[in-house]
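Encoded as structure tokens, the following chain is the form predicted on its own, with no partner shown.
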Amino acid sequence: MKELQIKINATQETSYPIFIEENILNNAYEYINKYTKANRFLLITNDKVYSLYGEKLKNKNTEILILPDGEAYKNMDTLNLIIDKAIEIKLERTDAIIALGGGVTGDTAGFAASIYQRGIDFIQIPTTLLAQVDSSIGGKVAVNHKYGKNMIGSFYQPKLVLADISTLNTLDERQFKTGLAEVLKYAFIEKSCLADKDYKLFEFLDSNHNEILNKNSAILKELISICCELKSSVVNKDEKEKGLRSILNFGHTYAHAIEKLTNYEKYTHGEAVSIGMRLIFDLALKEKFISIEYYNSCINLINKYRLKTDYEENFDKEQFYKTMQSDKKVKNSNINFVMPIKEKEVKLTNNIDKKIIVGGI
């Protein structure tokens, strides 16, 4: 079992244990009940998510609540359905909203519970890569608008978040690679994540390919434990991105305009973000940031994973700027990047000039 602490700010209330497993599934309600003090439960999930797990979380207490599954439905009418739930039946201040499933889940879930009633627990149970080593941790909750992605959310901290490293066995390997980008994204920042140790995220990434394409269960752990630890360390220092946390949107600023042109529907988000990392990559070695050594080194890495690098639409460039414009991380009109600039190191800028961000779209 690995257990990990978020600390942020060093309060009680916005700390919460990380809990790393093989079918911890099985005993979810002694975590839960340990951690919060509610008496009953609203799970919200998926249809293919309830089919797996859902009979693991049936209980007495715990009303369920099943939502279409996509980006796509990552919206207000999705939330509005949630609101109505609880109201429905009749969620008091002292009980939970339990979020079984990926990142759209939760973040809709989160948001929900953040909102409701002016905020009731929270229990993330992330079920795919992707929600594992990213979107469960921090507290970052959010619904999409037309305009642009997570454009109405919150910072909301849950109570507790499991990670049953079991669940990754029924994900088909688009859906794990798509998590397997934003592992890599924490080995490109590793080095300005300020960790406590050197966890040489890369070194094991190169070294230990084969053993986490194949889902190896002890690598995977020891994956899952060092993604969240580094994303600990941002959060615990920068919980509602004044700065440092900027960083962990690596390839996160081309990505979701790829996602917002193709109506969440072509790219997964995933892969929206390796297409990102890799144009990040190609801007940041034509404006000589980085060596083209290093360069080399990180897109071998991301093909080593044979994760997805390019796009098939001919995006119009000022509509693709336009689109990067509305991108909540735009400060003063200008459009920030988190810039590789020497290995494993990254910085925010934002004075690269137009022709330059939409040169290689």
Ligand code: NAD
Second form
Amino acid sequence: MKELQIKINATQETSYPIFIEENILNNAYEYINKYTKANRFLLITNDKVYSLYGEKLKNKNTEILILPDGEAYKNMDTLNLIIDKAIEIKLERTDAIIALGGGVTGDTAGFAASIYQRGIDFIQIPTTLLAQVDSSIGGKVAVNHKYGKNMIGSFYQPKLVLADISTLNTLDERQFKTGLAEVLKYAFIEKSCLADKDYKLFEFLDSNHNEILNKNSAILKELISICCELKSSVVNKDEKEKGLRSILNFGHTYAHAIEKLTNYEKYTHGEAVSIGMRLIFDLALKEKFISIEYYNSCINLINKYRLKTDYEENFDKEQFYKTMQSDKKVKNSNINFVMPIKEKEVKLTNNIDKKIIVGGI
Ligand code: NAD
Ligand code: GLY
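Next block, the form predicted together with the ligand, ref. the form predicted on its own:
Full assembly next; the chain just shown is listed first.
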């Protein structure tokens, strides 16, 4: 069993544990009851995840709301369904919402928990690799708006994260690779995460790629825990993304534009992120922020995991730039980039010329 502690501002109220283990869902309520005082629960999941794991979370004190599956449903209508259900079943302030599923479920249910009766306890049970290494920890919860992704949301930390790595066995290859894109992201930013320890994630990924692609459970447990430790190191220092936390958006500036211009339908979030990381490595090489040796080693790692690096669209450069400018991370119309500068290190930049930004599109 891996147990990590997230310590945001080091207060009792905002600190919470992450448990990473196989088959932890079989005794989920032992953990849930230890870390919340809730009497009743509203479990939010989707039809696919419910059919796989819903049975394990059934309990006399738990009502279940099954949502339709997909990013297209991460919106205010779905949020209202959750709030309606919470009111209908008379969920009280001392009760809790549980999210069982991937990042879409976690982000939507977490946002509902943050606003229902001004905030009730929330438990994350992530079942995708992306959610286990990224979205279930750190407290970003949100839904999309027709004008942009994650436009409406809060920072709201869960009371507990239960990552059952055996759930990854039912994840298809495409979704597993989606999570791997976020995993590789941590390898490219490791030094900038300012963790107490050198995890050598880049080397770990390089030498264990067969085990990881074959979902070796001991290696996956190690991998997920390294990613969680790196993310928590960043979030502990900058919960509300005043500066440092932006490094977690490495590759995302391009990714968000690609996702938006393809209506969130063609590429998964992780696919867009791996394409975005390739684009920013290309830019960094061209502008001499990084050496050709480092560039090659990063692209080789991305290729070793057979992640997506290309898109088929012929994007209009002007439209692409405008889309990037509408991202919520833009300040005074300047597009912020997390730029690779040397091995495993990145820095925030916002003074890159438009021509250079869309030059490789
Ligand atoms: P997702 O939630 O849509 O899940 C992907 C697919 O896998 C879905 O079809 C889902 O039903 C299915 N699934 C989930 N668990 C499964 C399992 N164990 N076996 C089989 N199928 C399973 O997508 P995701 O990649 O988990 O999350 C993407 C979302 O996360 C995006 O909305 C993104 O914006 C958000 N995100 C949030 C943060 C954050 O910090 N809050 C960080 C990164 C991404
Ligand atoms: N996934 C980016 C963040 O949590 O800040």
